[in-house]
Amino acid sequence: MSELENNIAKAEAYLARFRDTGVLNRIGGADCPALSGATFDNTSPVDEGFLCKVAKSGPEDIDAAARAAHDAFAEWRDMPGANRKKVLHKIADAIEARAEEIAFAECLDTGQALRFMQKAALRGAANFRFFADRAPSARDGQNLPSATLMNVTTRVPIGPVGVITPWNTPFMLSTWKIAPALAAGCTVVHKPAEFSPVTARILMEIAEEAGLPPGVWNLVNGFGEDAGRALTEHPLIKAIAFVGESKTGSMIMKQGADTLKRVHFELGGKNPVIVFDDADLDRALDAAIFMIYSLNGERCTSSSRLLLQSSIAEEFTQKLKTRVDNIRVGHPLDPKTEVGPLIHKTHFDKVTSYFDVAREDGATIACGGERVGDKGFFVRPTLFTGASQDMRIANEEIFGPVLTALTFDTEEQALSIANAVEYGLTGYVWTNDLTRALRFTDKLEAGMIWVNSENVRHLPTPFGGVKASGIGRDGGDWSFEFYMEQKHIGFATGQHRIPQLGA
């Protein structure tokens, strides 16, 4: 048996129980089908084959989950931070113990390559450990004395929150949102993306087996127009943390307006990687390729626009084409695979539609631009050259293994092109001129910028974008700022003069 065949057998064994039971909701510590009895089929992007049935929830299921989270809130809020820390560390331990199961299930459910999913579970455990260690100090505040008062601040958890996570790296992103909410003392209603429900269920099981009290974390499956909308409109849910498309974020903000929901959005991107002629070109090439073609290009921080200084553009592009043509496309459970299938036919159709758009706009398809095989949703890694910033391929988020290359002559021109889109999540700048790097990053419209580096995530730093790429920041204390309310208490230090009316 080959390594691929062995991995497929393991993955099928891990998913066998879901074929029998389906993916159920988990509300108040109990397994629940949708109250309507409705389900939908979950299929694999690898071969379009059936994986399992999933509860198709509606407003009544969200209402039950929100009430469970509400009922569990006071006890979880008042639990000492040191105790929450212990529970979250146990969750991290259990994630590590089941890392292979999580990775294999995610590969079949999402099409992501095993070489990346092996690390996704461990990153999820790291997220829980990071915020577990901060749980005891989550309520810490400041002492701000004045002439007449001792002013102190503290933070309190905001209440039950809704978390809506996407289908790209769903396990890791679920931990990234839910761990700080739990550490802060909030309770959670989690609605995972309908295209990737399996590992959310595994994570839910892990949490309760690790000792998380029933109702603190509730899982409700379903579609955005039904379960998602009910969650964003529910009056018991005090905040919504969402990762996904910018248009969906706008809809969620409108839906939550009547109940004055606090929102945190990590949305789309059309991120530039800008390569100046004085850069380390070999390292820049490695980073540009990695940041667009890893994770099937289905990542919000992908470097989907390559801006090359004209003097090095031809040589750089030739090396780029050779590398892109060598990227291994294949079964996600094959350890040699670098790019697997796209998540779903709907997304596959969207990504491949841009091949015709590129031709219509007058760009050149230098690599790829075609389907691989006739089964599953595989796409050849694609490179568009000869592009200009007025083309759709240079402005719209494609969210696949598709790179658009442009050229510039001057620093001012590069900045103009980089800032010409509606998004502002990340930017990558390659130059060995320190003063240029300082000038350029100061004017670049992005929430996160890396200089002479790919995206290297450091958990204490703020993660988020500007413009249409999001609202708010994750990471470190920024996460607690979202999931908690600030409270000020002023203690009089003496008998200061109080104005007398009507005396």
Ligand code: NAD
The other form holds:
Amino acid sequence: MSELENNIAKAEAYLARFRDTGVLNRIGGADCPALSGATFDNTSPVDEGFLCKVAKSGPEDIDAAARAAHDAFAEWRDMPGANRKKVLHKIADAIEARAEEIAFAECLDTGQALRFMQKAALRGAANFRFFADRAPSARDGQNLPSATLMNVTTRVPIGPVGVITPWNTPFMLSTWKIAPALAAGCTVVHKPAEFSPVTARILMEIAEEAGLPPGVWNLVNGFGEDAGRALTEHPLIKAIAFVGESKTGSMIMKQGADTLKRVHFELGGKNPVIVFDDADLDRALDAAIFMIYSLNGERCTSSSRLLLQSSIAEEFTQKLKTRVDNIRVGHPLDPKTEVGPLIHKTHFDKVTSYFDVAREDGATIACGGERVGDKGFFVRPTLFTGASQDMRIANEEIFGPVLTALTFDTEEQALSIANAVEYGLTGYVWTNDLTRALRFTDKLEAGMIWVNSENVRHLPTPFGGVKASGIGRDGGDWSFEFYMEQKHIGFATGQHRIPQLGA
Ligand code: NAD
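Give me the form predicted in complex with nicotinamide-adenine-dinucleotide now, not the form predicted alone.
Complete assembly follows, chain above in first position.
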């Protein structure tokens, strides 16, 4: 048996139980189908075959979950932070113990390559540990004395919150949003993406087996327009942490308006990697390729626009083409695979439609521009050259293994192209000129910028975007700022004069 056959057999074995029971909701510590009994089919990105049935929930299921989260809130909020810390560390231990199951299930469900998903489970565990350690100090505040009052601040968890996640790296993203919510003392209703429900269910089971009280975390599957929408509109849900497309963020803001929802949005991107001619060009090449072709290009922080200084553009592009043509497309469970299939037909159709858009716009398809095989959603890694900033391929988020290369002459031109899009999530700047790096990063419109580096996440730093890429920040204390309310209390320290009306 080859390593791939062996991996497929293992992954099938991990998913077998879902074939029997389907992916159920979990509300108040109990497994439940959708109250209507409805289900939908989850299919494989590899061969479009049936993977499992999934509960197709509606407003009534969300209502049950929101009530369960509401009922569990007071006890979880009042549990000492040190005890919450212990539970969250146990969840991290259990994630590590089931890392292979999580990785294999994620590959089969999403099409992401094993070489990246092996680390996703461990990163998920690291998210839990990071916020577990901060749980005991989450409520800490400040002492701001005035002449007449001892003013203190404290933070309290906002209440039950809704978490809505996308399908690109569902396990990692779920841990990223849910771990700080639990550490803060909030209870959670999670609505995972309809295209990738499996690892959200495994994660939920892990949490309760590790000792999380029933109702603290509830899982409701279903589509965005019914289950997702109902979650954003539910009056018992105090805030929505959302990761997904910018236009969905806009809908959620409208849907949440009547109940005054606090929202945190991590949205789309069309992120530039800018390479100046004085940079370490070999490292820039490695990083640019990694940041667009890893994770199938289904990555919000991907460097989907390559801005090359004209003096180095030709040589850089030649080397780039050789490497892109060499990227190994294959089964996600093959350890050699670098790019797996896209998640779903809808998304495959969107990504491949840009091949015609590029041609119509007058760009050159220098690599790829075609599907691979006739089954599943495999796409050849694609490079568009000869592009200009007015083209759709230079402005719209494609969210696949597709890179648009542009050229510039001066620093001012580079900045103008980099900032010309509606998004502003990340930027990557390659130069060995320190003062230029300082100048450029100051003016670049992005929430996160790396200089002479690919995206290397450090959990205490703020994660989030500007413009159409998001509202709010994750990471470190920023996560607690979202999931908690600041409270001020003023204690009189003496007999200060109180104005006397009607005296
Ligand atoms: P999507 O917006 O289509 O769906 C995301 C989630 O929202 C899903 O669970 C979906 O069911 C739900 N949803 C859809 N409509 C809804 C509605 N009206 N009300 C409530 N919920 C609704 O996004 P996607 O296609 O699953 O994911 C890809 C997008 O996510 C890309 O744009 C990508 O850039 C973005 N993303 C951003 C980050 C980040 O950190 N900024 C990270 C990963 C992905």
